[in-house]
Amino acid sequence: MKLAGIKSVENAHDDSIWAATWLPSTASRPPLLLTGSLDETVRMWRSDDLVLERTNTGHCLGVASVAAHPLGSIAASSSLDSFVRVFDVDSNATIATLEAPPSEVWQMRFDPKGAVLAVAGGGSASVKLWDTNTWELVATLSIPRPEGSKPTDKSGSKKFVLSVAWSPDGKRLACGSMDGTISVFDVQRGKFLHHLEGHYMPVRSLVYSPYDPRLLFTASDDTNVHMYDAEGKALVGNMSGHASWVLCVDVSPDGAAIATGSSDKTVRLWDLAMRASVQTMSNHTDQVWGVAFRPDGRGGRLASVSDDKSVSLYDYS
């Protein structure tokens, strides 16, 4: 397996790019790459040549996360302004605006069926679930206090939630916290199941294997990438190689590889059978906040985005 650079776009945004995801193809158009930036905009790019299709405005502070509905027609952007904007991809019409208290909107993900949008709740120590038909808040999955902490104990009582991931069957939701713990929930019952231990610094990104609903990959500021059996609570693999914080992780559609981005300015490709890094890409000149594999089967593509304001596209084979 290998990555080969296809194209990089310098100054793709006017400021740092913090988020990237792929919009699935629809009957009327191929997949698009969605990027979100500190410049307060969301941009959409053609998937084979990174030609800019359109720029969406609507936030008054930087965009921290972007999420794509599995049908490809709807997307969402979350911002430091504490709003989530849900919009029609083709018209840019606002479908819904979801409001949260300050610092309670971070990473977002639609569930595999597209029925629920999960939003990492930051300082609320919870994940908020929004119904995508009514755009009403339907559940709050709260991380329980650590045992032995007193209600007045501010330091141990709140877990700042940065990242969320759905299992491929939509039954489980995992979230990563500032203190390095990962919490797993049974979504249907709205119940906290357990923590996954092993990281000791922020977990800013995590993703389930597309084929194995138990297998979870996590990226942490402690420079490590972990593989967990998320049901058995077991750490089954620890991959190291980055020289600094690992800010993002995504898994390839074939489930054979993961890609990571780091504040060491590199993108790495990891062979999961070998549990080792097999390639390092050094396109970026600043930290890499997002990596995203194109989900469809039309030839592998990986995109990366960075504080250097650029977007890079790679062939994955």
Second form
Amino acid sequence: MKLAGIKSVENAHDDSIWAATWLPSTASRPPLLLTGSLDETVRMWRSDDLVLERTNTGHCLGVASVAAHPLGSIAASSSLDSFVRVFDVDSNATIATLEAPPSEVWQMRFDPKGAVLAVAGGGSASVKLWDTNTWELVATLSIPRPEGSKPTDKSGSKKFVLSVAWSPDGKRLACGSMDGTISVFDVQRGKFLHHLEGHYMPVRSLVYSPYDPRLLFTASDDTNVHMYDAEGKALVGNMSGHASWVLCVDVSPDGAAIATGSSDKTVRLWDLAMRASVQTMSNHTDQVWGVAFRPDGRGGRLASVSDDKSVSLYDYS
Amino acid sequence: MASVYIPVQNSEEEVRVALDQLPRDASDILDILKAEQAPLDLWLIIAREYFKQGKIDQFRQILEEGSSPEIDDYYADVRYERIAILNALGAYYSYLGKIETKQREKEEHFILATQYYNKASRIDMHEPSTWVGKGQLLLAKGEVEQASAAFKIVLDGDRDNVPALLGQACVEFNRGRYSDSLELYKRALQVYPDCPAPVRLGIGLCRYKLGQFEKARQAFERVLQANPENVEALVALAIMDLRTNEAAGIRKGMVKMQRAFEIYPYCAMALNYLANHFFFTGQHFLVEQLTETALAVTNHGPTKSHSYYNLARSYHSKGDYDKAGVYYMASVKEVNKPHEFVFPYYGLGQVQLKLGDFRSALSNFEKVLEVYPDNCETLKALAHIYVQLGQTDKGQDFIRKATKIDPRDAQAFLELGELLILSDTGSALDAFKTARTLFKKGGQDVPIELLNNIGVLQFERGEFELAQQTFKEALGDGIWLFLINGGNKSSNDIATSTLQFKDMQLFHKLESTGHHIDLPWDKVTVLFNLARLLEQLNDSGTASILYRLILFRFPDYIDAYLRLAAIAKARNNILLSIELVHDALKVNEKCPNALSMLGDLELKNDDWVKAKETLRAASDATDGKDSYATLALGNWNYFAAVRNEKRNPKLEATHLEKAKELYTRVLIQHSANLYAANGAGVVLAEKGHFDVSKDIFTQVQEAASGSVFVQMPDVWINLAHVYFAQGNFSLAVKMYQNCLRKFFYNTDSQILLYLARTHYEAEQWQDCIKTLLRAIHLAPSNYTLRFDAGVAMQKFSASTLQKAKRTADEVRATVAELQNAVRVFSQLSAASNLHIHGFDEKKIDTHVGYCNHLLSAAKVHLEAAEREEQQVRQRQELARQVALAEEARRKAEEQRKFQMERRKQEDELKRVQQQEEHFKRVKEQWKSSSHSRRRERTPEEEEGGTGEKRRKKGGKRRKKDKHSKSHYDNEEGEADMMNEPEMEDEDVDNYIEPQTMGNDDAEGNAQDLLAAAGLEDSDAEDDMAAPSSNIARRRQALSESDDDEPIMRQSSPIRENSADMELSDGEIREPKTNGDDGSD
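For comparison with the form predicted on its own, would you give the structure of this protein in the form predicted in complex with the partner chain?
Whole complex next, starting from this chain.
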């Protein structure tokens, strides 16, 4: 397996790009790459030439996360001011503006069926679930406070939630927090199941394998990527190689590889069979905040976005 | 058997004395001799016979009697015989003197001999045999020149005097003029072909010395033919056999040597050679016996020197350096000049080197070097000594010379590399590489230590791939290969085991599945270094397994525990890290490295008191010599000084003073300690000596570049702080940014905060806000950053509103920013907690209130601005319409004019046509006068031209009017804006009142009342530190920045620690490679 650069757009945004995701194709258009940036805009790019389709404005304080509905018609973007904007992809009409103060908004993910939007709630130590029909808050999955800790404990009695991931069957939801623990929830019952331990630094990104609903990949500031059996609470693999924080991780649609982006400015491709880094892309000149495999379509594609304001597209085969 | 007949006096009878039946008591014979007044030659014969029979006393008795004064009187006219007797005595005492070992007796014998010869000379000055005897005596006394003179006198008289010839030959031999000596021996042989064997021996020796070995051999063999028991010839031949350096030759030589020994067990030369042989065969007992015998039987300096040397060598090789030293010394004493026999000097030097007496060793090796200036071993030994004496440069010179003389001496290159390690790693690496190539070329195994050193140097220079190859080469094949590549084999055990830092199950399992886990002791260091390298290459998982492999076999290897702890610490698993350090402390509870690390971890855990105790313990464990512990204590004091928000000036001063003292102490011990210098710089900056501290930081920064083991971001930050404190914001920004990029992959939110603060001071609000947003994105749970961002937005808005000129867009941006600020603050008020974040709802509410005030004011402004804009737009629109109307009017005018013109022209044309027609008609009538027609036409055309021109001018004037009008518009606009500030000032005054009241409530601080220019400053005091007084602000700025420093500081010890460990590696590798080849 390997990556080959197809196209790079320098200055794709006016400032650091912090988020990227693919919008699946619809009947009327091909898949689009959605990017969010510190310049307060969300942009849509048509592959493979990365032609700018549209620039959405309206956010304040930098766009930190973007999420795509599995049908491809709806997308959500959120910024540091903790507003979530849900919009129609084709018309750019705002469908809803979500906020759940005092909870902040970090990473967001639609569930595989597209019925729920999960939002990592930062300091509220919870994940907020929004119904995608009514755009009402339907559930708050809270991480229980660890036993024996005092509320004034400086290390933070609460788990600051940064990232979320849905299992492919939509039954489980995992979230990563600043202290490195990963919490797994039973979504249907709205119940906290257990923690996964092994990281002791922020987990900024995590993703389930598309085929194995138990297999979870996590990226942490400790420079490592872990593989967990999310049900059995067991750490089944550790992949080290990045020189600095691992900021993002995504798994390929065929489930054979994962890609990671890091503060060390590189994008790495990992062969899951060998559990080793098979390729390192060094085309970015600053931290790589987002990597995303294109979910469908012919020919694998991987996109990466970086603090260097550029978007890169690679062929994955 | 021969008999002597003593004639009986006054008779024809003779007394027959059988020589083999001489009476035991010589007096019997003497009585006869005296009574019969026997001729003196009979005395001599009898005495000689006694001598031959070994009856020395009788011999001496007869001769002494025969040279007594009575005899002189009685035999006064018998001169020759008297002289012969005296000469015999002289020769006898010469011999005694020659073989005597005690100096005093020797002298006495020589004096006696001299007396006898002198007496003989008094009888007859010219008797040659006396001269020969004297010559021999002088030779025995070592006075070669005088001996030569004596022999010369004889030879002048009779050039064929054989004894004199032999004597002179001996003289020449001793002078080293072997060919002259050879000539003399030959002549002696010609004159007297029946010469005894020694003459041929002499010839043989001369030939040998002249290098004519075959002829020498023939000569010696002739001697042996004549006398198969001639020890000297045997020994000489044996030596020649030995010198062939072939096994067969040596065997033959040893057989001869042995025979010589059997014939005459006291030949020192043979003994020495035998001892030498047994030294090489390792039979030290024989060596000692033989050499001791040799020493007992010889008096000859060089031979004794050899014997002592043999003895010393024997002890040396047995490791008894004291005895060896004594005997080497004895051997050296027997040698007059090092040129004659230099080996004992070398040996003595080696022993002294071993015993640590470098100065003496140095002088001895230098003597060897005088004799053999190109001897590599000596050069290497000297180099080693100079290094030990601290004269590294000289040491390098010598070892360089050695490598130049023998560019194939791998050992020399290895040593050169070791010498260069400290001063010039590049050259050291080159030397090591050469050594490696040489070892390989020579088909030898490259020593592991050498590969290790190469690897470490490559590591240090950042050539990680090469270093990895080198380490792997050094390690060769083993279980580690399986472990290193194990990750690829998706073996679950290995993958999961990477995280269990204390797990040894993996190895037990491997053993149970038939893997043989073996780790030779000499590969531990290399394995450790490889693991360290893997850490550097971010493969901490494999590194952790390798460290554990070391611990599995060598559970006392403290460094491995510490590195595991460091990996755990890097992953922020502090508790595990502490546990691992405790494991290390179980091995050695006073290990200063482990204690230091523990202290650092405790500090990270915010356990200040415990940390201090631990660091103290670390410092005590090394009697305060460990700079790291002292430094850490210095840092501790420094943090303690600046830690508290409520500063106690007294306490602060004490802590600072203490910190300074500790830093200084380290600097005194190690003047090149970067960390101590950095610390001293910080304390100086803290006290306001910015220029000095800047110098220090700059120097430290320069010194810290170049090695991967020295990473000092702190000094960059400190330098930036100094620039900041001095108001040089642009440089500070650059410095912070470089530091972020160079050391932190742009991930450190703390430095981003510094950067934001610098932008804030420089009033670059947008940069400040953006920087803070980045910091929030990196550290989402740090609410202080959000608070600061809110403050920055508020400040930006306030400053925009205060600006004299601003557009509606600017005001709109201000409003947006204020709304953001309000949102940020209100979110904070819900989420934050005073205890955790250092600000409370009240304070936030104050901000929210202020922002809302600003917002409402801004809305007014916005409306005003928008109205203004509207007006401007309207005015512009109006102007535009006016312009359009004007244009339209102008165009209409033009059109009208144009049409008028056209009509005119048409009229004219018509008229002309009419006229032409008329003219034609007239022409037809007149057929002449065309001039007048032309004259009429031109003026009309001219008129049309000027008309057009005029129109153009008119247009221009109109344009100018328009321009001046719009200019006026601008002026109006400006006037409008001029009015505004006054209004705004009032507004601002209005806002301030409620705020200060709010502040009163919150803190009741009078100073805050003074912060009239805006609330933001008074708040910033808490978070971004900006009190009103400029000096205080700077000071606070610095201390604030230092406040943040604990985080950075705590990180620096890790680095230092790792450097320390590298050092300890170095220590490990040093003893291994410091081969004192001298002793081999």
